[in-house]
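Below sits a lone chain in structure tokens, taken as the form predicted on its own.
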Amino acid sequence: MNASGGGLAPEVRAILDAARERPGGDTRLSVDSRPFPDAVAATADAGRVPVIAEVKPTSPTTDGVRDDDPVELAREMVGGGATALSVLTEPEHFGGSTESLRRIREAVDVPVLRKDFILREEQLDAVESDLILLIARFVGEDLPDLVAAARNRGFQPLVEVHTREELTAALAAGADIIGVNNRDLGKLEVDLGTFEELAPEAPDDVLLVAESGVKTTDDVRRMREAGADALLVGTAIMDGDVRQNTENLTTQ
């Protein structure tokens, strides 16, 4: 494992420190996953914007805690047109849990992304999901092995990048679903120009997800025009009526 705290915001270093200590699952998983690319294509064919709506009780970059039943939030997001869901399973800084993910995945029929800070192969086995997040900056040279290990279990790995170097590493690892995080984990600053800069570097057969900073329908249009096949949206959906917020962002 190659994650280090160098150049990271203190909040992110604390998240990584906690992730290093978290155990994996007791047994190796075998997942029958719901195909995310098919869901994205079906949404686009229906004339809507493919959005991964995030069930996020709290985070280091938001104020307060939302303590609604996560299953009810998930159902409302799907009712509002979410193509897929992202569920935080990081407990200490995001208020997530593997149990919430289990309950949500049983309650909905759309693909579900496990969003956590995976650093070791055994941590893949903590809970079943359809997609699993791998952050290129945190796993370093272990990325190819983790991509392969995730696929061998039936997961669809979503590899997150923020720089050209990380995008190159993701492509070399065989990633075909790549999330471009507009948030710089060193400063926690958000710039939608990050996606606009990196998207042209990705091959056409890679499914691109724009992550962080999408708040308005203008932001949605901007990311779609830059080449985003889907958008991952958390705070802008969680802040208020999640069904209405999801509907607003998926209807263009």
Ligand SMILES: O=P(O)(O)OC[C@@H](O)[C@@H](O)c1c[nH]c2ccccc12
Second form
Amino acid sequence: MNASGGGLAPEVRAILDAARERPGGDTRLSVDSRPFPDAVAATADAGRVPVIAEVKPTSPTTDGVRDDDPVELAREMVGGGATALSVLTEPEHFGGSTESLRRIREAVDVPVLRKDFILREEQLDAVESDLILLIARFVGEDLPDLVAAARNRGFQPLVEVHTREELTAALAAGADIIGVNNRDLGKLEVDLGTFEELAPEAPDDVLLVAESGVKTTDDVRRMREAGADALLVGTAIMDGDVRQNTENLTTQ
Ligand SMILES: O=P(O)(O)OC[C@@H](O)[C@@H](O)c1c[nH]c2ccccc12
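Structure of the form predicted in complex with the named molecule, given the form predicted on its own:
Starting with the chain above, the whole complex follows.
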């Protein structure tokens, strides 16, 4: 299944339709990016859990909108020990903006991931970030070209997969940072077993991120035992005291 949208939840289809229309930047970016693998290694060496904390004001699977200043949320996440931040820039379904990302990246010194639904090369040029998300299912056969286009601009691509076939495609495209999304974009249901199933299939030199559905320190332990080098956590951090939530999940 690729960008045609077949087999997807209606919410996800709407997100993709909007993403297809979104313009890119006018000039090709050249980013001086903060190395994510070094940040992960430094956190692990310090005996903490590498967590990418996600600034996600809302989502199709969340009730309500969190309208605190995104920069303030980002600072609290870093204060709570986040190794990196993920910032939604999708405006219509996640309450994100490229402006939030720009301000956050200026305010913190950890690597920042741009979370959006990139489908075309020019969309990489909308705003600078350190990491950029490419979703294997949505970009289909364009994945190798987009990975190369992202790297040529200085971004570190994080390729998101959910199935064995997508993992194979990500590896063939040369991805070295791979996120396994525990959420099935067909039904929007979360199963931490997805990461457990796919992680053993990835070579050791790939940096593996467990994405979605991590709520408790038991979930953290489970994903780490299954081979997660880092965890991407949104909802469980955004819900309540952001700094405290981050601290709880980064302390092992
Ligand atoms: O809120 P959660 O369950 O902790 O999930 C975070 C993150 O993995 C999720 O927001 C996500 C994973 N892949 C995405 C792609 C686009 C937008 C959002 C996402």
